[in-house]
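The data below hold one chain only, encoded as structure tokens and taken in the form predicted alone.
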Amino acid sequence: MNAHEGLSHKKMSLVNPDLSKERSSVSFPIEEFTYFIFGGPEETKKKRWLISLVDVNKEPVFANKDIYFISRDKYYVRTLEKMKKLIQVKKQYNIDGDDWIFLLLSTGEPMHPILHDVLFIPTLEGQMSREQSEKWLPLAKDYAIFGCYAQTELGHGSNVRRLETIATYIHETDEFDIHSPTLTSTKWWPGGLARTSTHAAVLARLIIDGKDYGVHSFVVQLRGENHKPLPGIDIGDIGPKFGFNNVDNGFLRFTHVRIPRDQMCMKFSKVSRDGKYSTSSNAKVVYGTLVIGRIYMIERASFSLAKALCIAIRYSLVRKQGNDTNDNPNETMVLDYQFLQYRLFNGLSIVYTFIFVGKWMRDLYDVNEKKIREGDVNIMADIHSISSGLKALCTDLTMGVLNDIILACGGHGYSRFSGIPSILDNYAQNPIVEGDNTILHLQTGRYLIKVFENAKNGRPTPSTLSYLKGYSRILSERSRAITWEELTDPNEQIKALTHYHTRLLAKLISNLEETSKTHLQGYEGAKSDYMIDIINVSKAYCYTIIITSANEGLESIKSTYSNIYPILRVLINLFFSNFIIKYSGEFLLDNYFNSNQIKIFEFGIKNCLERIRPDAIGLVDAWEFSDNMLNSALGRYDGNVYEALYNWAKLEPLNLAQERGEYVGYNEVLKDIYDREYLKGINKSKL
């Protein structure tokens, strides 16, 4: 049984006939597509079971329908009620790892345990010694304590090295004194901090005998009996946000809070009883929590975007507008308009391309973790750079499409009942958190400069960029493809993107070398004059990774998923072609592509839209989002959009008050305005 079955409102007789017709015309078995998304038949079976655990027909606590009407404090408590039930389910069925994260996502809204499990626990696992882990991890994994990740401060976020919170070692008592010396050192933004967390992984500057040893991680207890903040801890909520308002993002300020020495995370850096500091070559893994957080965001970008596209595509198959005449009274299904297809199918191409890059990034991370356990940190810088750039590009692209999706749904898309504003609001943090995207692109771009310089001078380069050793050959290449099939051949796609990013990088290096001759601060100072170029180099490199991983990933599953391979090929071709057209000026500039080839891409994009159109509903249904998860009047599986909008509007508290004979605003103000009594006695005067 799949996730669409067994729900009373989804009987075939009640499904909108246009949606039924569309579903019957899909060219591939939707079940196979679901297998691809979820990772195979067995994984699909397990994920359907996980989804059933939060079915609102069995567990009403997970219902989302009324969250558009409740206050922020009630919304927070409602989320805690769901969290409590989820932890019960987790313990009952021993659910862990990716299955646990999937279960949390299946509730359809942000959940506190994600922050605890994705940020707090990995910090403990990655940075604590074995003895420390044996003490703290069982408590965290059993939810006997609940943690947050306190890095960002009021005055500093992405620039971790400039954090101001200090942890001073006190020889006499064998403790650290945690202190916020300035207003700007106040921890600001950690999710789950304001009211939920009992503990925090706090990033602070280690000070021993007046010497600053840089930023390290410390576990600090925040609350004691009856959840009361401990002495010296000023903690609270930062207030309403753009989204995520069921999660208690908070502020935290320390006034000389003492913690035992063994609450510094000491897997790689240590402070002995006599105050001696030691560190290993692996100390840079202190930033590993940032890397895993960014990888999580890369993986989940397709999930969030697929939810919004599911709503928009279903609605666009029900909604009809225009083209009616006296001879033909029937209006056109809006998804049959080419520009709407371009908006939405571009999003679909991103969703499915991102699935491949997410898996590629996770595999690379797993390789790195294995190497770290063996004492090898050689690819740490590489994975940090790649995850930074990909997080920035993936979240930027996702945000752009989410904005397009609201516009694609017309006026109803602006309604909270569409479900899309909530997806957008909750996603909007992603280009900022875990590193501002501009800063991340600059980090990746500067790393690429360094690697290219090494390649030019015959020094070692990371395996992911080893091709730069042949940069002269890459720069001399031009596309000889003539047909659409040749232009979109997987190898041709990879060659085109590799050429593009290598050319931008070589041009940047040349400009830096020339500018540095007269720049007062030399080569490093010249980089400030080329920030835009550095960011563009990072973007180009990340597009190259996306296209490479998508094409290689697709070819690797060609035999396993033969029925859906053709439409996946079309989607990747569309993603690639949109990129080429967007940056066609760059490709024409050095004649890698000529004008005739660009025209072929333009026509090819339109052909891709035509090919995707009959399969659009299958490409979103395959995700098996429940109605509760989407929480959308427009994206209902049964397509009864207008009935749902009307019925949900009737639930508005202002309308319910009117049904009780209470007319909010009338007795308070409107009565006086209509009676005009408030205007009597006013002396008219000329300006």
Given for the second form:
Number of protein chains: 2
Amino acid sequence: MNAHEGLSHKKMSLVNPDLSKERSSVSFPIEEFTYFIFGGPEETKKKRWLISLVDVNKEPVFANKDIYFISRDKYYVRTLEKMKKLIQVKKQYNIDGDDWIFLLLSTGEPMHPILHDVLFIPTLEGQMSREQSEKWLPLAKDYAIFGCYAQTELGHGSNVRRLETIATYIHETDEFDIHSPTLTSTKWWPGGLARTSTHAAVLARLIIDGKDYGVHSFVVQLRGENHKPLPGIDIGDIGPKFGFNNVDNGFLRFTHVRIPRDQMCMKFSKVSRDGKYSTSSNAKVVYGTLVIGRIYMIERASFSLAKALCIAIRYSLVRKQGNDTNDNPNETMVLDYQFLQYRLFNGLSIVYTFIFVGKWMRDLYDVNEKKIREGDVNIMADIHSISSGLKALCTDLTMGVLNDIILACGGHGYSRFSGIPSILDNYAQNPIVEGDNTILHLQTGRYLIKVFENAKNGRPTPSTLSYLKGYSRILSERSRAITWEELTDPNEQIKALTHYHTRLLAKLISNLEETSKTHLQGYEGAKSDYMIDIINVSKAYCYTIIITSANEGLESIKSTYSNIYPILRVLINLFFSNFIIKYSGEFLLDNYFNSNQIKIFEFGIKNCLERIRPDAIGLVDAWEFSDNMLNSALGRYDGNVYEALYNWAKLEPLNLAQERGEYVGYNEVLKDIYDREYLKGINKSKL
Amino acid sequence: MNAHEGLSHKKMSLVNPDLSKERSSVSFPIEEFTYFIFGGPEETKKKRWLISLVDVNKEPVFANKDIYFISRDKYYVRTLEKMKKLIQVKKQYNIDGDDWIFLLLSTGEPMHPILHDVLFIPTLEGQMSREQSEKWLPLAKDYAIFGCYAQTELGHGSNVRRLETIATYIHETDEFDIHSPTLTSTKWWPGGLARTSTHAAVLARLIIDGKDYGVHSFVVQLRGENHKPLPGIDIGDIGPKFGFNNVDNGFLRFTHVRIPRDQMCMKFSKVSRDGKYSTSSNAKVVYGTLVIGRIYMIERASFSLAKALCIAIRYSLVRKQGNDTNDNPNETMVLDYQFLQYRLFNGLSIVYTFIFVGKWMRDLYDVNEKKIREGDVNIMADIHSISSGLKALCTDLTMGVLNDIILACGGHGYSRFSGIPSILDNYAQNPIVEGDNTILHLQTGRYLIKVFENAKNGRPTPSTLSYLKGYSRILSERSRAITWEELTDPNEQIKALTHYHTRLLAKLISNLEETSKTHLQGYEGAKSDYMIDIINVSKAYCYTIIITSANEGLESIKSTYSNIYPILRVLINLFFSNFIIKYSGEFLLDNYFNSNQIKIFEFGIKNCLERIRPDAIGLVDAWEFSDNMLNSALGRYDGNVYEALYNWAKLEPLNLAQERGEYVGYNEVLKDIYDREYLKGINKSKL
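Having displayed the form predicted alone, please output the structure of the form predicted in complex with another copy of the chain.
So here's everything in the complex, that chain up top.
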């Protein structure tokens, strides 16, 4: 029994007949796809069970239907009610780790515990001494306290070095004095800070006897009895945002707040009773939290996109428009239009390519964690660089497709009831948080410059990039593929991308070397004249990783998932071909591909669309999103979109007011305008 | 005196010093740019006067500051209050036409009268007989009645032919019976319908004696005494949307509503007392309303984009981040980063290119209106096609840049207080309304196919496209330009674009002819296999119009606006070069440009960025947006962004509640979670 059958679609007979027909003609067993998405039959069983725990039919608290109507304060309280229930369930069944995250995601709404569990607890775990952990972790894991991660300040985002909040050691009382010396040092943005959190992990500059030891972490209690903010703590909500409005992003300003010395996190750096500072600097501290956050976003991109595509594809199989004539009044199902397939199937190709990338990235991370435990930090910098660039590219591509999907749904896409605006505006923070995408690409690009310089000069390179040593051979290669099959052969795909990013990198280095000869600030200064190029190098490299990991990942599951292998092959070929066409100039510039090969790609894309069309419904149904999770009138499993739109509109509070005989706006204003006598008066008098 | 000085920035001494410095070093007199934007010194004087009429310091009703906090019903009422004041002002000063629209836009918020004035009144004017107009127009123009345009239905958007609402002539009573026979025939989306309108222009199928005469317009009263909906009228709000939530888009379902026969609009089609139908079909009817709506959107695209860019560029001159070292702790002004210039100045190049396009389109429209009055309908189809494609391309490009601008502002861009999310989500309807952009490009592309077939076969072509007769010469051309100056020469720009769209068109025709030989549905059927290509042809053609009109427009003002000509030249060259780089594959494919030329474009773009950088503030200040209109903490004229963010957050209702000692969420939920005794209970009991 899958989630659809079990949860929200008991009256299967009422499903829109076009949708039923589509479902019956999918070329693969949909359940096999579900196994692929969820990670095998056992994992699928577990995930279905997790989904059942937030089933709105059993637990009405998880209902999302009214969230489009309610005010921010009610929306916040509704979220807390869900959170309370989730914490109960978590404790009851001992749910943890990825399962816990999956459970939170399955509510369909942003959930506060994610911030506590993914940012606050790992900070305690990673940066506190053993004694400190033993005191604080049980409280945090039990939700007896709830924490946020207070890094960003009003005037400082990405540049952590310049945070202004200070923690001054007070010898007399053995305390730190936490203080916000300027307006711009006000902590700003931390999720859960404004009203939910009792405590915060505060990043502040450590000052001892007037000396600045740089940024360290401190645990500060924010609220006391009855949740009242403690003295010296100016705390509040930063106001409404583009999305994420059920989460209380907050501000926090300290006026000389004292905390005991042992609330500085002292795993690596310590301050003793007599104010002596000692440190055993360990790069891994920073590395770990940053990288796992980004990997999480790489893995999750396909999830948000799949939700939006599930809505758009189901709706496009129900919606009919145009192509009618006097002789044939039947309109065409809109998914049969090539241009709509082009938009939506590009999205599908990204969703499924990303699944492989996410898995590849996580595997690499696990390998590295193991190596680090064994004392080998060889691929750490590499992983940092790859995860940065991939986070940037994956979230940017996802945002682009989400924007396309709203448009693909015509007018009704613009309604909140479509569910897509909320997916989009909640997602829109992803290119900014955990590192601004532009900054991340610059980091990755600069890393590649360094590695390439090493490769060029015979110095060691990380194993993932050792091929750069053969860069001159790579640059001289041209594609000899003639047919579509040859052009999209996995090895040819990887070769084309490798050639592309190597060429951009080599060109950049040559430009940098040339420019640095005359640039006042030398080589480093020259880089600021090539920021656009550095970003483009990072993108090209990350596309290579995506194409490589997707092709290698797919070939590795060929026998396990033989029924779905063919359509996955088409999806990855489509991703690759769309990439080639979008950047065709880059490949024609040095004749890596010639104009005939480009034409084959153009033609091949259309064949992919035709091939995907009958399977489209299977590719989105396989995710087993519940209707409550999608919270969309257009994306319902049963396809009864027009009834849903109409019935949902009836719940709009403004309409309920009208039913009570209250015509909002009329008594207040409109009757003054529509009263002709009143208007005559205006015309006569001078205002 | 310009609007800044007069209205909202009295304390000029408090302006951020970096911003002041930037303003003092702009290379041109900013006022000359304002004249250019507003259409000359006299027009500028008038527009400044119009802006002063909605000055929040004189008329507090126009304050926008609280709109980010208030509920939909309050937001709606606030908008009506503004509308009431605007109508008073309109009547007092006899403000009409474009001035009235400009006044509405200057409030910074979507305004209902736009819908009444731009959709309802033109329908009455265009489709009613003289006697009907004499009765209805004075009422509508006096706002004694308020109307909406009820075309779209729940199940029918772009395909007007298939609207389902019926208007059946009842001989006995000389009435029409307006009826919604199905759920999908419910009118859905019309702006102002839900609560504001007293009347609607309803598009419905005319049925006489069982015969369907197709879609016609009818005026139907919706509400009676005390604004109560009339019998048989099921009316309400369609619920919250992505943006535009102060406007009451509504639904409307008729159950056999009777209206007198003379409420069918009878300028061209008539029904007599004995039920005889007669028509003097005139294509202009439909043409006029559609085209002017699209032209309006082409003209307005630069306005929305300029608002967002004004915010982003001012903020980027105040915001500092990174590039600091231990030796030099000063961070860099973010607009000095090349990648940010690349993003934002691309936006500026679009804003100013669009000003020329808008003017060119309006001039062509005026010429055509004159021709039509003289009985010459020669360029009507051409204008319809150009305005369709341009509306699609201009609104798509604008959306793309708005998405970029949010990201260019880092974290604070995501806050509603930045003002950008609201500009974006209000704008996001533009690619959908007045014709879905994809459908519009298909129309334009199909028109071009027809014209090209005519040109190829020696049949007449419209004058704007007569050059297609020489298509084989155009196809054989290659660029011989060597330097940046030659490559961006206005004639070379136009030549490159003409070559590009002609090549795409010729390739498409050849593919269509080939495919139609074997396609079951022949030539028409083949088109459905080439939808992507048809859309691309339309885009290429519209880019040509943009580049052509911008270059010709700029050269024509060279002497009038000699001080700003140089920077406008740079902006248009940037627009052109960005286009060439984005589509470089298309130009390399047939060697129109070679790889050296492409490199010159890449290099030239960076030079443009450097040249624009010191003038950036002038290019946005010139619009003279008031702070109230931008409604942005980041885009303030005085640059005091951090104070603004902090003070604005203090007004958040959730913070005001806290000041009263109410901790929203705590009593309701949080205290249950944070109470350890309670949690212990959970751990023990089985749920």
